[in-house]
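Next up: just one chain, as structure tokens, the form predicted on its own.
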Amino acid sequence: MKDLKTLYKYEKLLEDANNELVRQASSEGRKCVGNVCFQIPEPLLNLDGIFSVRLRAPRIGGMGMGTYYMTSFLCEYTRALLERAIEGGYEFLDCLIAPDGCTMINRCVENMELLKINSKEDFFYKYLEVPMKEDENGLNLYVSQCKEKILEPLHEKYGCDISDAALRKAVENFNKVCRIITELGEYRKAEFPKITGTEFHLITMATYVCPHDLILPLLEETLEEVKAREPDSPKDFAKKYRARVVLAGSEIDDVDCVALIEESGALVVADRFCYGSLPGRQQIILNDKEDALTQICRHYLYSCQCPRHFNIDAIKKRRAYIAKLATDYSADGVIVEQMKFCDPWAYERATNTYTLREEYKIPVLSVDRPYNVGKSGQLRTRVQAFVESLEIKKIQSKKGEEK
């Protein structure tokens, strides 16, 4: 295929946290609202006036003071991140929220406040109780903290308009972007895919970290080049890939994970992980009989994928929808990754990989990773066994079909 003119674009977006466009939006006035987590609803963090940016730590080296203060043994997201904020990198931000999502995101964040890591008088940090739990109950205690933790403290110090019609404009100005990715999306289904999961996975995540409506004409021009793109014909293809597997797990804003995946021999199809479009760029669908904070809190409780969750309906349903996207993209096989130290997904990723494999009958790459792949070799050479595996099988597989 012939590659993106827009591509360039988002490299550059991404390589810093204080890139273009957020410079752009900070020099119009507008408040930079941080957030590290799926589960600070993104609509209420873009209402007239602000926008959102999640954070990362792109190009991040050492990490020995985020170590210093938080030890080896906690995962490297929120240590490169700590790092990042001790190195003045956040001073863009004008504010920072953060759920419980785990106690290594809150630690991360808390010594970011210790630290004062930003100058800005009024800036200022938010905690939010999370449900842990996808019900009535955690639904009420959501919008009672999305109410008290973001809506009011952002109307209080900038003067954001929090009234039920603002939401619904938030909401409809953030489902214009997930329309164009989930459009995006839906050619990774096809035998021979217009868009390679590195390209999908650097537009998306520059979604995360830019004003959407800054990024929209970007988006907009990138969906309509990909519309008019010949896909590889089915000679070249073969040449670069080998299998279609889903990629599942935890934060991934690294640009050369999914790359180093794809240069073994694997196309990646889906992205289940964080900082991913399943679900983070799902469309919130409003009806006009409820209030909008409350259809908001309720899609981002239960459609959210994350292994805080632990009752067992609902490690059930995570399996269960790991397996529906391999069915929906023809995928070969699932890699679910992990990075190094995170709790939660440390038991996920192991009673995944069984389930999948022994219930499912799907083909399972089990890995832990660090922050940053970089380019290397010990994951290299497991995606590229994992894709000989997924190789053997299909001629296993032919083989008995014309028995």
Given for the second form:
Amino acid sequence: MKDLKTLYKYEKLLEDANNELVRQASSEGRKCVGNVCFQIPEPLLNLDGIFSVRLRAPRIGGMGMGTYYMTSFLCEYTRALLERAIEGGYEFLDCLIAPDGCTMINRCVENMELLKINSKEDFFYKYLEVPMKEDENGLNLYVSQCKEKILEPLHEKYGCDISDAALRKAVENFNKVCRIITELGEYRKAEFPKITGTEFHLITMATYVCPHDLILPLLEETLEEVKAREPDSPKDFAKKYRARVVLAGSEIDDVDCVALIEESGALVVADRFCYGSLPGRQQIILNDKEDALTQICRHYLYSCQCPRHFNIDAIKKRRAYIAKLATDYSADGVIVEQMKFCDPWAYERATNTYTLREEYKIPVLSVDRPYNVGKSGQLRTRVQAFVESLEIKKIQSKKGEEK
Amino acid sequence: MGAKLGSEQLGKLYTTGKTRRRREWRGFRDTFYDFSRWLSIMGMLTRFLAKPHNLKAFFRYRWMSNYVAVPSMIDRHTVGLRGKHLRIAHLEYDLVAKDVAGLLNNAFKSDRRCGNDKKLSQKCVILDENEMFAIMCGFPNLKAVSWETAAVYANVLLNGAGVTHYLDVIQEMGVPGDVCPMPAAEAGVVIDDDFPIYGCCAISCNTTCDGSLMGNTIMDKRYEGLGIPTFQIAAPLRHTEKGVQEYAAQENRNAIKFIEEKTGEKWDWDYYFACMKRFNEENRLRKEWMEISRTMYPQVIDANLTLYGETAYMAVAGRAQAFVDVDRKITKLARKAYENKELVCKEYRHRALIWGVQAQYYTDFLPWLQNCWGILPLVDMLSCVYLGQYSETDKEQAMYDLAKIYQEMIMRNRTHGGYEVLLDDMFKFVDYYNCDMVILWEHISCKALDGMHGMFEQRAREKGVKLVWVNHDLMDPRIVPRQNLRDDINRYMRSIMREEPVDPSLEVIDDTNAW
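Give me the form predicted together with the partner chain now, not the form predicted on its own.
Shown next: the complete complex, the earlier chain at its head.
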């Protein structure tokens, strides 16, 4: 396959949290809303005059200060964010809205607040109580919290239009991004996909950290490029990839992670993790019968795949979702990953591994990983061994069929 | 050796084995009293084991063997005490032991593997160990039975290494070792299939942390497989905010409806308000004990405040008159001791606030602090709960009260709710109780506390508060042995405070193998 011409632009955008498009939007007088979790509905942060950036800490080095404030037992994502914040890397933000999702992200943002990491005078923090169960009571809470903690402050501080019509427009713009990402993602279902998991991850990730309207032309260009692209020949494909996998688990914003897995012979055909497209880049379909805010919240509540949703139905649904992705994308196995020291995913990884293997009969590789995998030999070896085991399974099942 | 406080070098009682060399000599009167309580506990254990279903359970469940250490556990927590303080401690621990025996008896009698009393089982509702039992205040005919309390929480109090096997089990399943060991051990018990099976339904709750929440998912899945339906109460995390109260109240209404549907019982308002009346009285009395601790003559302090409070406040929540009766007796004794200016230990050097999550395998660390270094553990974080009054008549308000109880349950009221309730409040309590020192438990797997580590230090430096970290791993003494906890204090007291211990024999003790 030819290289994607636009790919280097995404790589460039991902090198810095305050990237070129963020700077452009800020220079136009738009306010930048920082966000740290899927559970803060993105369309609400992308109204007229504002745009959202989901926080990352690209090219982070040591995490000494983050570790001092939060100890080495907290996940590296939160420590990296705090480190970057203390370094002054989030001065470009105008506010930060975080959910009390997991304890660690909550503490991370609280430390930022206490350490006054942003010197802007009208900078503000909001912490959302987001529901832990999928039911109508939870939906009511979600709606009221979004009003109280997101919409009203944005209206008061920045004069944002928070009418139903404005929310519908924001959803429409959000959907434009989602449609392109979904269309690109569909190509991964093909036997010889026109796009790799690494490329797709970079493109998807960029949509979380750039103003949607500004990245849209680039996405459209990429889509056209991919449409016209010739996939690898079966021979070339077989040289590079020996198995297809679903990558499922906790937050991945590391540009090297998917690349390392693919270099080890496993093509990542579906991305079920935070910063991935499933379910983060699925369109929100609105009707005219109900107000937009309730519908947006319902979409986020019921599509959320976070392990903190702890009712039995949600737990089962999450596992069934991964299994369905494996089927839909013709995956040979699933890699269940967990950011080291993440409590919710610590349990979810263990139980997912067991359930997918025992109940769904899907081969699983279960790994924990640091925030930046870099060129981790350990992870590479684990993936290579998994790929080999998948190949052996294929050979054995072929032999079985022949008999 | 004698009736006088500190008349004996307590470190000399330790052996390298499970038990101590001999009982402490506290003078004739106190030793006789203490021994009579020991005999009474032994009698209770014997009566407990005389029941066939309990005896069967004793051999069926691995963790049950630790219950032979009940008298030893009480001894550890009454060490060094004399007079009224010894009586206060015994009133507390003896009642707690009786309460746990009742819990175990119900669990095993209804257990499908032991007593298999189906009728009783249908009346049992399973609750989380870390969950307030207040929701059962409206169901006089049902029994709230938490096997987790017996198998994990109480078990580690009896034997510090009591749940290490279950931690290994859950880690073998793939859960990493850095999660909180309490829910991990509970999940390990389930994976090991080492818990009594009973109950008509279960109520779990997102109690203190992400680990606890996730541990529940394993249990709830298992209950489902056993045909025991579960309702999960999702109590809001930002519990100090008005905007979440309606949601919280509705969660409890839904939970009540669930219990009604599954058990066929109806919520009884009269019983609920009677319980709240008792609960309110207990809160008033406990508040009085804690107010006394602001003075120069504190009376109900250290683990005696914490452990008894955990049972009375959380697991009983006004459902038993016996706790009110004991509270009244304790208050009477505390008032008298205060009037007489009686001391809890030989020498008072420092007034300490104990903050963070205690080492469950070493709760008698607090008596050690006072006996070894003269550091008075006045009040601890787990005791700093809402001790106000709940409505005894208003049905509408009652649902909001219940919501508050659930949101602000022990530990949860500090680990959730923002830094204000954890960090800011700590320094408020330092001032309120006139403390000159903070002993800060660093439960290494507690992400909520770890996440504020740096800010605790920074704020303490700014305010000139002496802050001593004590590292532990909650339920796993293999990771941080008891002597390491003591060394954290010893180092600080010698290097920073330049002090000599009150009782040097306690500074280094070989209790690695002790219960």
